[in-house]
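Below you'll find only one chain, the form predicted alone, shown as structure tokens.
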Amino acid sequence: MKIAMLGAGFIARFYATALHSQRRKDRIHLVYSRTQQTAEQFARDYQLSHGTDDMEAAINHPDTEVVVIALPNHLHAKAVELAARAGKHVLCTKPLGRTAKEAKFMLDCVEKAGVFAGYLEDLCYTPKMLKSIEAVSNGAIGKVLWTKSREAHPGPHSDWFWNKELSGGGAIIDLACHCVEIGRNLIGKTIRPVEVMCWSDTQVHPIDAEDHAIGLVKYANGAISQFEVSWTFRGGMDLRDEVMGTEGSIWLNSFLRTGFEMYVAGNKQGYVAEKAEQHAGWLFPVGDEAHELGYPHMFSDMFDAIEENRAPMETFYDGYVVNAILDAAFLSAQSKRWEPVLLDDWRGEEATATDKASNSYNEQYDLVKKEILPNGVTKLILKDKKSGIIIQKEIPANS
């Protein structure tokens, strides 16, 4: 398919690299940028037919089949509206909107027009995350009780990110959108997010938006999802995730420590990895950044979904739910209270069981814990079902 790339900045270049890598058949044929000079430079770099500073012309070009939006947050709604009006497939980078209201407008645009729409949430498509989601779906770790997702780095690349009016916020809108959607994928997208507690502050940078935040998202089934996001972290980009279930746990380190370390004594300058802050000493490069960040798997899913006439793994509706959760996080950071997640359009389960895990040992006792001691003895911690009294029982080795 022929793609119109809207945007020519950092994320657009990541997208272009992924889309044109390893003999992929879907290609960018033109690029839009807010300045003609930038558009032409991008076109030269990626060997495109031409670049333009006219967004509507790029979308309505007769060869354009798919519109990829890699623009600043405040331009997403306009681009989606134009793509929907033109009847073009549209893929939009994260976050979908600056607010849930804005995201809902975009969702309504594509659904009313009947066009395919995909939400480009790359960190849900990393190979490690896809494997984790599959394991959780297969019941490998039991019922998910808690997820924790962390993204921290020294701050974004472009000036508009630091402008609260253009971006919609700081580290929460930029990074927590990833963390929240990772949590939804692991807990279950049909499980309703109920309320959010969030702390945020502007600790380092002279900006109006927050540069550090920690939040908890509570779900209707009793699961909790935690996010830690920061523009104040020094030393590169830290991407980590944890999942705890009734029958197991998963730990992921996706970027800062990937098993690739290099010591450089000289002064030669060069690109190391996204958000890396040094070029000498111990460095932590990434073998294939686009792959490690999920871009190839993401675009494969999107274009396969178009061809197969199905929904992708990440949809505009998912982007809308994420924005609603972030709205609650912003409110909670101000009120210092749990704030409800307000969803005018909920498409998941209406009622979700919140039963606690129960492990019956026998008719009298529930099993609290079982462990084998160094001497081979099996110790059981048991709770009487009627009285609630907790006792311990030891079973000798080989008995």
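So that was the form predicted alone. Now I'd like the form predicted in complex with a further copy of the same chain, please.
There are no partners or other molecules in what follows, just the one chain.
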């Protein structure tokens, strides 16, 4: 398919490199940038037909089949509106909006226009995450009780990120959007996010927005989804996820510990990893960064979905839900209490029972815990169903 790339900065280059590698058949044919010079440089680097500083022209170009939005956050809405009006398929980088209201506007645009719309939430598409989501949905670790997603690094590359008006916030809007959607994928997208508790602070940088935040999102089925985001981390890019289920656990490390360790005594080494601070000592490069970050699988799903006339894994609706959760997080950081997630447009399950497994051991007792001791004895902790009294009981090894 023929793509118009909107934006020519860091993320646009990451997208373009992924799209044009590995003998993929989809091609960017033109690029829009706010400055003509940057557009032309980008066009040369990726061998495009041309670059332009006219966004509308780029979108409306007759060869443009798909519009990829890789612009600063405050320009997403405008770009989506234009693409929808032009009837072009549109893929938008994360976060969808700066607020749920803005995201809802974009959602309405594409739904009214009937165009395909994909939410470029790459970290839900990493090969590790895809396999984890599949394992979880197959029941490999039982019911999900808690998810934790952590994204931390020393701060973003471009000026606009650090400007709260343009970006919509600090580390929360930049990074927690990933964490929140990872949590939704693992807990189940049909389960309603109910309320959010969030702490945030500006601990290091001379900015108005938060550079560190921790939040908890509570779901209707009792599951908790935690995010840890920071622009103050020292040591590289820290991307880790964890899941606790009733029957198992998952630990992912997508950047700093992926089975690649290099010690460099001197200072001869070049570019190692997107956000590594260091070029000597023990380094932890990533074999193929774009792949580890999910770009190839994300774009494959998007283009396949267009051709197969189906929804992609990540939609504008998902982007809207994420923004609603982040809205609650920002509020909670101010109010210092749990804040409800306001979703005017909820498309999942209405009520979800917080179904606990039955723990009945026999007529008299519930089973609190069962453990096999080193000597083979089985130790039971039991609770009397009526009196609530808790006892322990040992069953010999050979009985």
